[in-house]
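Given next, in structure tokens, is a single chain: the form predicted alone.
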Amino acid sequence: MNLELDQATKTAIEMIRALGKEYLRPLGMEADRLYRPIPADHSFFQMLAESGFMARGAAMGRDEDRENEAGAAGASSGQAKAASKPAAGSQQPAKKSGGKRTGNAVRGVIVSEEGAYWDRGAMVTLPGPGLGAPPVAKMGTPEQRERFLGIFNTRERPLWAAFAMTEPSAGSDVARIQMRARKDGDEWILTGQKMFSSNSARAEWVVVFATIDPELGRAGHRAFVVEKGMPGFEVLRIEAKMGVKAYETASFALDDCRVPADNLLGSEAYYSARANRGFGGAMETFNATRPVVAVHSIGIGRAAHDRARDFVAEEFPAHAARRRRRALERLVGIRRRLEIGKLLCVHAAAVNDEGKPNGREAAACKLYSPPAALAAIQVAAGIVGEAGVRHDQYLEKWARDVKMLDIGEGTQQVQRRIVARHLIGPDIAR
């Protein structure tokens, strides 16, 4: 695995770092204090749209060959100048150029870790296709990829997309989804509810997984793109979350929502080609996104580590030499765990870049990383002491933020089952 970063990735990291200092962390703290997401009409999002920021996400899943383009990394004087760099989380196949180009899945992991370091909630709410892009890229026809991802090439206004799988009666057990889909002429009619869907309330379209018959289990799964304004789409509520308040997490209902047949991802041929293709597409999506979600926790843990390190360097009294040495020893242990977690995430992404199955690797990094981040926050709080519970010290916010990463994209119990199946076989790991 080549860990040398190409210039496009280095530039993207610099850009996210500049945005993080000036916008992401302040906006994330403001959203947490006000207990509401960053508004969709915020000037920050408009600025990003005008800079061409969303086009990076739109590039995902396209077939044509692309050259890496470098953009300015600065984000000062109210301008973000990074329109042409690949998007965080992008799964565009790596170009073979002597092994020097960083794969897009690896780039997504590395850039996302930097974004989460500044504020995970604010980063997730950045305009673009977001979690809606992987299923469109992996399951959609070329025409669908162009149709649904191409809208993000605009610079006129910020746009979002979303992904919806979780239901009130089907969380970790994806095979049990109950949202129904039935064919009616040239349309599909969707009925049911989804919950915990990031950015779906403001999205131009949402990828929704449904079943043509619950009795079929995994074989009945289908994926549809439900567009804003389609009759029957109703946002029920914006969830009041414990952490990561900067982005919207919505629950919505589809009440006999009519969706054109052209919005069935992959068309009928995709699902008839192989059994359980819809469920397989969902799992491929999770395997692509889990390393990114897992590395978010590493970014948060690194932020906590650095806060404690700076506290030791700047605020420990000169006579507290033994206390300082013990604190540094604890930070070394935490940094080692965080580095291991990051390498697990990068490895899972690298396997994905190679076009190989990465289910075990994706589950392993998701299993390891959130607990490592939580341990980092706890150690940092112990070092900082009583000041660690103050809101302006970030630590109590990061503790709330990282807990969601322990649950989202599959709970720890789910990840253990996946890893066990790969290690000892599906029959034993039941």
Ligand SMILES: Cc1cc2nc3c(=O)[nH]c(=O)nc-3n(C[C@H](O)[C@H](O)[C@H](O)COP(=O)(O)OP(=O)(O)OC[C@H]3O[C@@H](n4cnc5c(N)ncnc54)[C@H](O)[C@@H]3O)c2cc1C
Given for the second form:
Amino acid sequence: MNLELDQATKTAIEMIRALGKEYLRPLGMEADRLYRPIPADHSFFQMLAESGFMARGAAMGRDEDRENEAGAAGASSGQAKAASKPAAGSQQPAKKSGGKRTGNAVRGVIVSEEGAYWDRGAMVTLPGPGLGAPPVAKMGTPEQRERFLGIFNTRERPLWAAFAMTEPSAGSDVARIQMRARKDGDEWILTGQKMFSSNSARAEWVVVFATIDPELGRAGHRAFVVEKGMPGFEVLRIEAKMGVKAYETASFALDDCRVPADNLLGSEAYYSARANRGFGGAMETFNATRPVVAVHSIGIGRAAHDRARDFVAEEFPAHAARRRRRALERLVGIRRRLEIGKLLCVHAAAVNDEGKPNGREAAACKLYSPPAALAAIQVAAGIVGEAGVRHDQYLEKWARDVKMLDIGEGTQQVQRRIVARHLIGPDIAR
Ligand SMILES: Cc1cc2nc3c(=O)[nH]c(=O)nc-3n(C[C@H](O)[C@H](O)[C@H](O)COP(=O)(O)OP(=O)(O)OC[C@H]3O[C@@H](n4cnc5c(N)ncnc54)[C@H](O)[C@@H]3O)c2cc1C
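If the structure you just shared is the form predicted alone, then what does the corresponding form predicted in complex with the named molecule look like?
To see the whole picture, the full complex is given below, headed by that same chain.
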């Protein structure tokens, strides 16, 4: 694995750092305190759209080859990629390995970590196709990729897309989804509910996973693009979350929502070509997005580490030399865990960039990183004392933000099962 960053990635980190200081952290803090996501009509989003930020992300989503969509990954996918591609000519797919160019997925992970350092909630609310991009890139026909990702080329106004798998009775066990899809002539009729779908209330379109027959289990899964304004699509509520409040997480219903046959991702041929292909597409999406979500927690943990380091350097009482030494030792420990977490995330992305299956690596980094970040925040809070629990400081917010990441994109328990299956085989690890 080549760990040297190319110039485009370095530039993207600088760009996201500048955005982070000026916008992401203050807006994230404001959203947290007001208990209100950043409004879709906020001038910050308009400014980003006009600057071409969103258009750059959309271009990358379309130009990647099919083995390499993972760079579209993540809650911040479009955003990370958008930010990560300011340089001309950086739209080509990553080299298979060993080349100078940083792979798209690796770049997405590295840039996302920097964004989450400033504010993970605000990072996820940046306009772009976001979590909707990987399934369209992975499963869609070339026409669908152009049609759905192409709209993000506009500089006129900010746009979002979303991904909806989770249902009231199907979270970890996605094979149990109940959203029904029935074919009726040239249309599909979708009926059911989705919950905890990030940015779906403001999205131009949402990738909705449904089943043609729950009895078929995984074999019945299909992915549809449901567009804003389609009759029967109703947002039920915006969730009041404990953390990452800057972006909206919504529940919605589809009530006999009619979707053109052209909105079935990949067309019918895609699903008949191989068994369980719809379910497999969802799993591949998770394998692309998990390293990004996992590295977000590392970014937050690094912020906590830096807060405590600065406290030790600048605010620690001069006479407390032993306490300072002890604090530094604890900081070294958490820094090591954060670095391990980041390497696991980069590795999972690098395997994806090579076009190889990365299910084990994606689960391993998602399993490891949020607890490492939570530990970092706890240690930092212990070092800074009362500033660690005060509402007007960041540490208590970061603890709430990271806990959300321990659940979204698959819980720790579920990741553990995936890694175990890879270790000793699916039959023994049931
Ligand atoms: C911030 C955030 C954003 C999200 N964004 C999206 C989104 O954009 N789109 C989307 O579709 N979903 C989204 N989700 C939903 C998320 O993917 C689910 O919350 C997650 O998969 C867990 O499902 P659940 O909440 O129903 O928990 P459950 O599946 O009900 O699990 C409850 C508990 O049981 C444990 N458990 C479940 N099954 C097993 C098992 N087999 N073995 C051991 N333990 C088990 C779990 O680990 C957990 O501790 C988001 C969630 C969060 C928190």
